[in-house]
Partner chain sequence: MKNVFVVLMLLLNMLPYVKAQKIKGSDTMLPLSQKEAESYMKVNPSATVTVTGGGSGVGISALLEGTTDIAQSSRKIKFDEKRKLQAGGKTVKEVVAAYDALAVIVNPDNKIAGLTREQLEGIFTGKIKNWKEVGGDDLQIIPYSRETSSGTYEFFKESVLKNKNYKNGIMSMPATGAIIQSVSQTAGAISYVGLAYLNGNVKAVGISYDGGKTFVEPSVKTTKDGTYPVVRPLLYYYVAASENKVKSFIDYVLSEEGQKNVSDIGFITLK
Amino acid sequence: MRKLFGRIGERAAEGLFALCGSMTSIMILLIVVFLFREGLGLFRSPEIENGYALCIHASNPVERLSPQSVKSVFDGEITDWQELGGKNGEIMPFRFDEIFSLYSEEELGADYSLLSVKLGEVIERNRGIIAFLPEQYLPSNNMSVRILPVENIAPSDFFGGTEWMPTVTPAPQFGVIPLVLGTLLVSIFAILIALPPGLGVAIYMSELADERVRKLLKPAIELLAGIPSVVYGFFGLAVIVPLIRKILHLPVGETALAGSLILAVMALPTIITIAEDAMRNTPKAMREASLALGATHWQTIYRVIIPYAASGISAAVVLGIGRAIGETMAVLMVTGNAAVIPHSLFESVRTIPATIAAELGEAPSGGTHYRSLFLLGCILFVITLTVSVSAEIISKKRHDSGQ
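If we look at the form predicted on its own, what structure does this chain have alone?
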């Protein structure tokens, strides 16, 4: 009877574990599907702010304007229609709220019933005008007014754009290149900074330190991984940023270099732990054979142990990169959050995780800005997935070579 109940309990435990595993897998799949569904919805959104349209004079030969051209026009960077393929003439940008400075409330009629008529008159009088108007007030009955066609945001505008201005009107800019470059710049230099000391500490703990020192040092290093990232951010903001500004004589200390230094410290526990485990897994026979052939301890370390553990060290580096790429709060606090293409470590940058954290709370749910942030999450998911798969492949090679 006891064996029967034991078997029933085992089967029940197995079923429970299988159910938990299945639910976890389904939940992860649903999260990924939701992420990509919301993100890819960006390419079904209009280039111009939703609910608005661009109007020009009917005699204007321009057929279409790109979002970049619209932004340049309303920013005053393009001032002649000839630059956009039209006839030589000055461009007159016109925003909807300017109508209230041209007409009184009486002239616009009760409940603004004559608003669309007056807007049509303004466009009719100014052949060089480009008006940014709400769709509900479009002067569509005026033959002198032509509404420019609006297409959906193209993937090339997102993945090839160089400006990230999701709230600018009338044409938001969703160029992701500055964010990707900022993320890669900060993460790669963080690993380059963390790798030498990380590898050095791993060698010391694996080959040089006695057992008592190793037992004290290993928990202390692993404790670094438990410190909240906001604490690292405060430390960077209070200590590292002023030092960078003072030593390098920069106008601001919130730079990519500050972010790289903070991420380097945060990646150290991952690099040290995995690299040290890989070195300690080197077969004892290989160490003894090297020493028996007359090699010194140091020669054994860099000619036998490090080459044997190369795959494990590579996996440590790759996982360290993954740790750096996904970090949010500390980077948000010390990099300056400038969404521009970086040209050096001494400029302010913005990373993908920092952008999502800073803007998601202000983006209207279901809007274009909201979807663009989800698409940034898709990019981050693909990057971290690639890093994780690379680490798994490298670790597998290490395991196979060890056998």
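Numbering follows the first chain given and starts at 1. The structure presented is a predicted model; accordingly, all values stated were derived computationally and were not measured. For clarity, a rigid core is taken as the largest C-alpha set superposing within 1.5 Å between two forms. Compared with the form predicted together with the partner chain:
- Annotation: Cα of Phe158 displaced by less than 2 Å between the two forms, core superposition.
- Once the rigid core is used as the reference frame, the Cα position of Pro269 differs between the two forms by 2 Å or more.
- With the core held fixed between the two forms, Ala12 has its Cα displaced by at least 2 Å.
Please give the other form, namely the form predicted together with the partner chain, since only the form predicted on its own has been shown so far.
If you are looking for partners or other molecules, they are not here, because only the chain is given.
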């Protein structure tokens, strides 16, 4: 009887574990599918704000405006139609709200019934006008009004664009290059900074330190991993940022360097723990053989132990990079978040995770901005996937040829 129950219990446990395993895989798959579905929806969104259109005077020969030129026009950077392939004449950008300063509420009629007529009149009077109007009130019956065609956001504008200004009206700019470069710059330098001390501590802890020191050091390092990232961020903003500004005589301290330093500290526990484990796993026989052949302690460390632990060390590096690329809060606080293409470590950068965290809150669900943030998530996913797959390949190769 008892045996039977035991067997049933085992079966149930097996089933449960199998279920958990498959559930997790399905969940991950669903998340990825969701991410890409939402993200790729961006390319089905219109270039200018949803529900709005751009109108010009019918006599204007301009056929189409790129999102960049629309933005420049409304910012007052392009002021003449000639620059856009039109006739010589001043451009008059007109936003919908301005109608309310030209006419009183009464003149617009009850329930705004005369609004589109009045908008038509405004366009008729001004040959150089470009008006940004809601589709609902387009003066479509007016012969002297021409509505510019709107295309969907092009992948080349997203992946090749150099301006990230997602809330600009009428034409938001979704250029992802500064964000990708910012993320890579900060993470790569973080690893370069963290690797030497990380490996040093790992070697010290696995080979040189005596048991008492190790017992003290190990929990201390693990404690480092337990500090919330926002605390790192605040520490960075209040201590590291002013320090960088003073020591390097920079105009601003919120730079990629500050982000890299903070991320390096945050990646240290991961690197140390994993690298140390890998080194301690070197078989005792190998160490003793090396020592017996007359190699010194140092020669053993870097001719025997480090090569043996190479795959573990590369795993440590990859996990460190993974931690650095995905880190959000600390970076958000110290890098200044300026979306420009970085030319050096001493400039402010904006990373992908920081952008998603800072902007998702107010991005209307399902809108263009919202989708663009999901697409950023997809990019992040692809980057981390590439990093871990290549690490897997590297560590496999080492094993095949090394041992």
